[in-house]
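As C-alpha cells, one chain now follows by itself in the form predicted alone.
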Amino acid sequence: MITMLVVLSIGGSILAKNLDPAHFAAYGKALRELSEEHRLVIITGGGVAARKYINAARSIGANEVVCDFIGIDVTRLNAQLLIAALGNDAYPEPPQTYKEAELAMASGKIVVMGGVIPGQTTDAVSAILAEYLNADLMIIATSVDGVYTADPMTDPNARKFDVMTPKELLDVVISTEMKAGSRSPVDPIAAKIIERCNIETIVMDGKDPASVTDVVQQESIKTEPVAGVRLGTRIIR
C-alpha cells in the first residue's frame, strides 16, 4: 500500500445537508481511520445553506463578490463543524490561504478548510491546493456518481463517463454559469487547473463517507478495481 497525500473536496450539499450531526460524525470517523495511513486535506463546500444566504444577499442588491464572500463564510462554518467531529485528529482552525494550509500540514493532523477568495469554488480551491502541495490524488465527493454528458436529472439520454480526459471534462463543464452558489459536478476553473497540473482526479458520489474511504484505499494499492468499489469518473490524460 502507498501512503498518499489526498486532497478531498466534499460538497456542502452532501456534508451539511440538513446540518445532520450524525453525518458530520460519520465523516469524521471515516476520515480519522483514513488518516492513519494517508495525509489528508479536506475542503468543504457551502451547500444549501450557502445558496440560501447568497440568494438572500442578491435579492437585496449585493453584487457577486459580496455573495462570494458570504459563501466563503458558510464553507468555513462547515469546515469548523467537521473539525469538531474530527476532534484532536484535526488541525484546530480552517486555514484561510493556500500557504496557511501548507503550514498546517506540518502539524501532522487532518487539515480542513473552506473557500479562499471570491471567484473560486471550493472545487477550484481543491484543485489549486492539490497542485500547490503536489498531492497524489484529488477526490471531488459530490451528490452525483460522476461526470455526465448532460444533467442526468433533466436529460434521460445523459451518459456517464467512467474515464475522461481533462479536455473532455472542460468541454462538459465550460457552460457552467460562474456565479456564487452555482451547481456543477466540477466547475470550469477547477477543470482548467486539473488539465494544467495533470493530477489524478476522481469525481464520485460522496454521500456515504465509507465510499470515499474505499476509493482512496483502492487507489493506494494500485491494482485492478476491487469488487463493490465504485470509482465514479476518473480523469486522466
Second form
Amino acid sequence: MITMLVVLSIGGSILAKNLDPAHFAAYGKALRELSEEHRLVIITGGGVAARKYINAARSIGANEVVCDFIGIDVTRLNAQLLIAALGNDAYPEPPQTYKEAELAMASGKIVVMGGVIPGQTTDAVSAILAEYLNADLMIIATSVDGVYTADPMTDPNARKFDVMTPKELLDVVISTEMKAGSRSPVDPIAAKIIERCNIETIVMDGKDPASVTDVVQQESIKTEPVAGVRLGTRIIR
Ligand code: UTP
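Please supply the coordinates for the form predicted in complex with uridine 5'-triphosphate, as a counterpart to the form predicted alone shown previously.
Every chain and every other molecule in the complex is listed next, the one we just looked at coming first.
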C-alpha cells in the first residue's frame, strides 16, 4: 500500500562524488525498495562536476545565467545515471519542468530530475515540487548532518538544531549566506518556499542511502525515534 508522497533532494556532492557507480547502484536499490511503499520524486544535484564546468565557463567569460544552464545540464546527467540505476522502476527521462514532473508522476514510476531554471539550486526545485505536488514529506539529503546555528566549518560554537520552525530556518539561512564564503545546507529560495508551504522537511546526512530510507519509514509510521536512525534536523511549524 502506498502511504506517502516523498520528494527527496540528493545533493550532487554525495550522489556523484567521484562518479562512483557503486554509489548510484546503492541509491538505486534503496529507492526501489522504498518505492514499494511510497511514491517518490528524486531531485539530483550537480556536485563536483557541475562546479568544475561552472568554474571553467566563468573563467572564459560566461555570465552567471550561462553558468546556471551548464549546471542544470550536469544535474540532469546525474539524474540520468540514477535513472539507469533504477532501471524499469524509473520514468525514463528527467522531466525538464514542474508540469512535466507532474505528468511523469502519472506513470506510477519513480520520477528523477535535475534543475529547472537559472538562478536557484536543486533544493529550490525540490521545495517547489513538494509544494506543487502536495507532498507529505521533503528530505534534503546532503553532506552535512543537519542545520546549524552557524557554519560549523568556521564557527566552533555552532550548534545543530534537532527541530526548528520554517521561520527559524529562513533566519539561519539568510544570516549564514550573508557571511562571505559561508554556505548554508539549504538554499534561500528553498527556505522561503518551505516557510510558505509548511511541508514537513528533514535535512540530513545522505551519504548512506539506508539512513535516508530509515528516516522515511520512521516518518511514515510516526513512532518514537528508532535506535540508530540519524534524523538530522526536522523543520516543522
Ligand atoms: P546544485 O543544486 O547541485 O547546486 O546545482 P549546489 O547547491 O551548488 O550543489 P551541491 O548541493 O553542493 O551539490 C548545480 C548548479 O546548477 C545550477 C546552479 O548553477 C547550481 O549551482 N542550477 C541548478 C540552476 O541554475 N537551476 C536549477 O534549478 C538547478
